[in-house]
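Consider the single chain below, provided in structure tokens and representing the form predicted alone.
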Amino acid sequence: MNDSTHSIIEDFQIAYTHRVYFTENVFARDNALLASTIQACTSAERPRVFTVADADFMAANPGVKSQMRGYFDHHHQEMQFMGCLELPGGEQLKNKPEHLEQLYRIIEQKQLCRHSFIIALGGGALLDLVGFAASTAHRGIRHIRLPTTSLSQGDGGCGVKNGINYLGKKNFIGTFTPPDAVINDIEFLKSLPEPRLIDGFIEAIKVALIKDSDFFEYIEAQAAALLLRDFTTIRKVLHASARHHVLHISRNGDPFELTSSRPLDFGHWSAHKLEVLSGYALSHGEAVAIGIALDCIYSHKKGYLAEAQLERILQLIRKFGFHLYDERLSQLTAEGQYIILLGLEEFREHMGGQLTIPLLRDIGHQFEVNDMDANLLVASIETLASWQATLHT
């Protein structure tokens, strides 16, 4: 450094307080969580709540509607309640701009300011783009999530990322904002059609199998009441998936994931671009549960993962409904390339520096790698299609 360079280098940390609740019948007048977390989380006096709903929730849920309405002003002293938008679910709604300009516009409309709430009541998608929305107006507007899939209890609202697909990549423009708080209803998934129920199931098998082999053996043991829809051991599932998330989250020391190690996508470098694949037509449940197959596979023809461990998991995975292979697993370009082999790169442009992925030694054991051997990859999906195949005949 010579005599004319002159710098100014400050360490400094922001704190954050990640608040996930367990509830049941949020909007009862006489369950005052939501209340006192709005009151927990500013100092402003009576601050301005907007709400954006799922449509499809609402429709299957027709009493939520008078229910929030009743709840904010029964507590009209505390909040001023602006209304509630209802936009399509699903992944195609990160793929349309105009929902988020109507956003933005309803920010600007309704004066909705760094004081303001926007509470985000849906599934993955939706928590995304609000989350997405809240987090650049105004450089950042208060939002509370109320998930109401079995999938982003347990996991995804569980998060601090926020985001919308552009380019025809998942998530490529998005924030690292945590939530005020997270709200986790048991009684919106009562609602909830099985494939949709089962999804939350396969995020939680996912963080056992990195994380925890005892909860992959609770799993294991409750499939037939998860099955049967016994919600107090489906809390139980949930509540245990989501605190292993949070821990990540909070414990990890990269919260913010500015390395490339991302463990909790353990299955997804393949699931994510499987879902771009099918137009999104295979959820986003689906599409992990076809990638922890997939590495599942890759992990024990590499010689880490024993048969017998491969074969409990994916004893699980099919119990729980879920197909192991999708035919766009072999799809191939022009020059007779797989496909789905380009994920592998666009997964690390996701993350940054390297390729890192997450691989299995046991039930409950992760390392990663950072490099995949293609023609393995490959050799991985033709077992998968082969065994699809021996089944449907």
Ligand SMILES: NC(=O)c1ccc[n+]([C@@H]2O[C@H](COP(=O)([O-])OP(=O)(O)OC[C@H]3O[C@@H](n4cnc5c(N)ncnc54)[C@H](O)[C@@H]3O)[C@@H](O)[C@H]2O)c1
Contents of the next structure:
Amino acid sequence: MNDSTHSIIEDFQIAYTHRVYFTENVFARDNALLASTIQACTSAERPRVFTVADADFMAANPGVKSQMRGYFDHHHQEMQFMGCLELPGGEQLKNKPEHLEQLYRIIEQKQLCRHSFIIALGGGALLDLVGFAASTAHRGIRHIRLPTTSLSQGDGGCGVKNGINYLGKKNFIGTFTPPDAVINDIEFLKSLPEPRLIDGFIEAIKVALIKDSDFFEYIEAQAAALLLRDFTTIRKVLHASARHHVLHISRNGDPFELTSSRPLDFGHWSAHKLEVLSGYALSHGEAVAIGIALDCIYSHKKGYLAEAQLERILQLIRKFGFHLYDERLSQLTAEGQYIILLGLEEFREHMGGQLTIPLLRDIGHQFEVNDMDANLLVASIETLASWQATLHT
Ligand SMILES: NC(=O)c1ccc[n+]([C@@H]2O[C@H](COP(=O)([O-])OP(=O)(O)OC[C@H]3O[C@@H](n4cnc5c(N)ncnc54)[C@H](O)[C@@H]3O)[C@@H](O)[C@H]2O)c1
Ligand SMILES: [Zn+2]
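Shown: the form predicted alone; wanted: the form predicted in complex with the ligand:
Zooming out: every chain and molecule, the one shown earlier first.
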């Protein structure tokens, strides 16, 4: 440092409270949770509240619109309801920047300020888009998530990330901004078609595999009840999954992912690439199921994971009806390279730093590697492909 250099270096901390609630009938007049949560999050008098809702969810739950209006009418002395915008749900929402622009325009027109609230009511894709708009307009509007899918109630909705897809890359633009609160209404899940309901179970299996063998055993034991849509059991599983995700964020010392370690992304490096390769025809849950299967087989071929454990895992994933293979896993570039393997470098680039991939040593025990053997990955893909072929002969 030369004589003309002077520094001012100060540390400061910002405390966050991560509130994740489970309830039923959030818009019932006698359910005070949402109103009291809004009041707990601001000292502003009669804050403005605007809702953005998933159109598919609203179509499947025609009563919610009037219930929501009734709720805000009932609480009009505590908050000003500024209306509700419906947007189409699903991944395509994150692919179109015009939806983001539409949200910014509404925020401006409705004069929503940093003490106003945007409530996002929908699946993970809508939550990601609305969360990003809320965290960037005016450098941050208050934001409450009401997830309506099992995947977003037990996983994504309880996190601190948001974002949209850009330049053909998933979640290329986004921020780490904890929502002011997350309210999981189990009633919302009742309209989910089977393939979307099971998506939440795969993220529960993922977190069980990396952190909690007892939870894995519980999911195994309750698989039939989960498939029969026993919502008491579904709530227990999603609650445990959400709890693991929240505790990981709050207690593991890296809530905004500044290091390269990413255990919660077990099975996700290939899943993200598969989703893009399929043009999002594969749901996040379907892609994650295949990604987990691939990394489990790789863990086994590398000698880390015993065969009996591998079989248990794959059996459970299959029991829920997930495929373990998709032909896009075997798609080649013009030069004959497996396109899916490009997902490794894209994953590294997105996460930053050194390539860090979680693998399994046992059910409930993950560890990380900084290198993946391409030949062994190809062999793992071939194993999945040959099993798939056997199933269909
Ligand atoms: N931010 C994070 O940390 C994080 C974590 C995991 C996943 N995600 C993201 O979440 C997205 C996937 O979310 P998802 O699995 O919730 O699916 P989704 O948001 O794509 O929704 C799936 C479909 O279900 C519809 N839908 C939603 N709720 C419904 C209901 N109750 N009844 C009937 N239909 C309903 C939607 O309109 C959509 O058509 C992906 O973009 C993924 O990247 C984000
Ligand atoms: Zn995921």
